[in-house]
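Listed next as structure tokens is one chain, alone, in the form predicted on its own.
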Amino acid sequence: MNVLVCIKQVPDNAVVPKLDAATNRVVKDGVETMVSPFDLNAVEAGLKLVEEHGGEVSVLSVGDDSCKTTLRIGLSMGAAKAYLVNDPALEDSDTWATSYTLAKAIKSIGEFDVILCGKQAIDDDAGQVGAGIAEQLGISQITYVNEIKEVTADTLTAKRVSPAGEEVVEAKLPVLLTCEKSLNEPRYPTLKRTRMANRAEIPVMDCAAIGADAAKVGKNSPSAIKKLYTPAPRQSGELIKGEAEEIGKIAVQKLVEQKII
């Protein structure tokens, strides 16, 4: 079984984002930087799979040459081949550019049977780049998936999370995964494995190599960010001591006031 999971590198969630107001961009230089969470568990499931199955697993992701150390946390977790696409026309990409970029860079390197991504990103938090890489793939596709449940020559059925509860769905090979927290927990790399990944050579390749149209990926996105602002604080509450009783009227005094009763 050959597998594949799509990994971002992105800012540590320890730091406070900042803005620079001179390029409406979120600062990311001298920026600690991390995988994105729900990749690692995307990069677990893929390692279980090849485990019980066979094949193996490779990792891919987008973005500078930064990116190979998030590409080594995969080798050193336990895949086998990784891939990076960078180049400078893919600046500024939107989902749908990404989806693209993605999706040709896959087609570029083989087949696969199970495609794997994180259920979201933690720095846009938009889910939508597995989705989209499955509909350029024209594959079929199962989002949220708390748990793999059986994989066939031919199928793999996964218990999905949906707002009405949990579903269990059956797809056709080759299908495309995307990861929740609760679905396993990553496994930590060991020294030898992180040794090996250090040393390990990562294929590079740009928009030309894949097969990507330049006019299609960065700026020319068919979306773009017009405003990107950093919210107004909150301003803090007010304190209502006395007895419960006191205390129940004055709140209830105060929503009546603010029209929120």
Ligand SMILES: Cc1cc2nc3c(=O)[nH]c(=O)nc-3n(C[C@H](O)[C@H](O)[C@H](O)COP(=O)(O)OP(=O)(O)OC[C@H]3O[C@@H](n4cnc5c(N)ncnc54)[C@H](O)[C@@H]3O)c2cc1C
Second form
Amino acid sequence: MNVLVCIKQVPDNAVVPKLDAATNRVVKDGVETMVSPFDLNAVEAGLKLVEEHGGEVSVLSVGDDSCKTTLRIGLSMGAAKAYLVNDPALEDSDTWATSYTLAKAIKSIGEFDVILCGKQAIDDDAGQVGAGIAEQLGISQITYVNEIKEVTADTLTAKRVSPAGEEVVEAKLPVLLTCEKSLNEPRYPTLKRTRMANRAEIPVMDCAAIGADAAKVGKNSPSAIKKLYTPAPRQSGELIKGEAEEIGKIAVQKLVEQKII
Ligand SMILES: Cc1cc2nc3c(=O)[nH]c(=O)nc-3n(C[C@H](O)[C@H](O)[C@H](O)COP(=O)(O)OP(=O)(O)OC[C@H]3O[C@@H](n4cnc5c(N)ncnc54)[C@H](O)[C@@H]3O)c2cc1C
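Output block for the form predicted together with this ligand, input the form predicted on its own:
So here's everything in the complex, that chain up top.
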């Protein structure tokens, strides 16, 4: 079984994000980074699948050269191979362009039975890229997976979380899953694997190498951010003090004044 996991480098969530109003971007330069946490659940799920069914896990990122650090975390957990797509033309890509690029990269790397993504990245929080990759590749998808129940030669059955509760879904292979935190507990890298990961060569591919049309990505993406801003802090509520009857009267009076009742 060949498994590919898409992992994204995100700003460390211990850092309060700063916004650049001029570019409508979150400031990422000089900010500590981490692997988006749901992607670690995806790597863990991939490693468990190959432990049970054989094969190997590959990890893939789209981003700049610093994303090699992110990919090395995947390798140190147990992934066999890592790939980076880095091309200046990809800067300012929206979620469609990111899905398109990842799908093109996956096709150029090889054949995979299972592709895993996090349910969402914790910086831009779109939750669209996994579904977008499956659509671009024309394969089945099961989103918000919190348990992989069974894998056969042709199918994978998983439990997914939905607003209505939980659903058990069977999909044909190849399949793309987006992973919930409750799916598993990501393992810690071993010292031996960390050393190997630090020495590993990570192939870097540009748009031409993966057959992606540079005219469809980056600044040519179908959508553009018009405005990025931090919402104004909410006003604190008013505390009414006094006897219960008096508080009730004042509260009703205020609700009438504000035309709420
Ligand atoms: C017009 C526009 C311009 C933008 N410009 C920039 C920019 O200049 N720089 C920038 O950093 N962001 C930019 N973004 C945000 C960027 O599009 C998103 O970060 C990206 O498309 C993924 O969306 P997300 O992080 O919300 O992913 P989600 O859909 O929440 O991610 C789900 C999963 O998809 C996978 N995934 C997502 N992105 C990657 C990746 N890069 N590599 C590997 N796996 C991945 C992971 O498994 C992740 O858990 C821009 C967005 C728009 C709309």
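Source: prediction; values computed, not measured. Residue numbers count along the first chain shown, from 1.
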item: Hinge residue among D65, K192, N198, A232, where one rigid part swings against the other between the two forms; value: A232
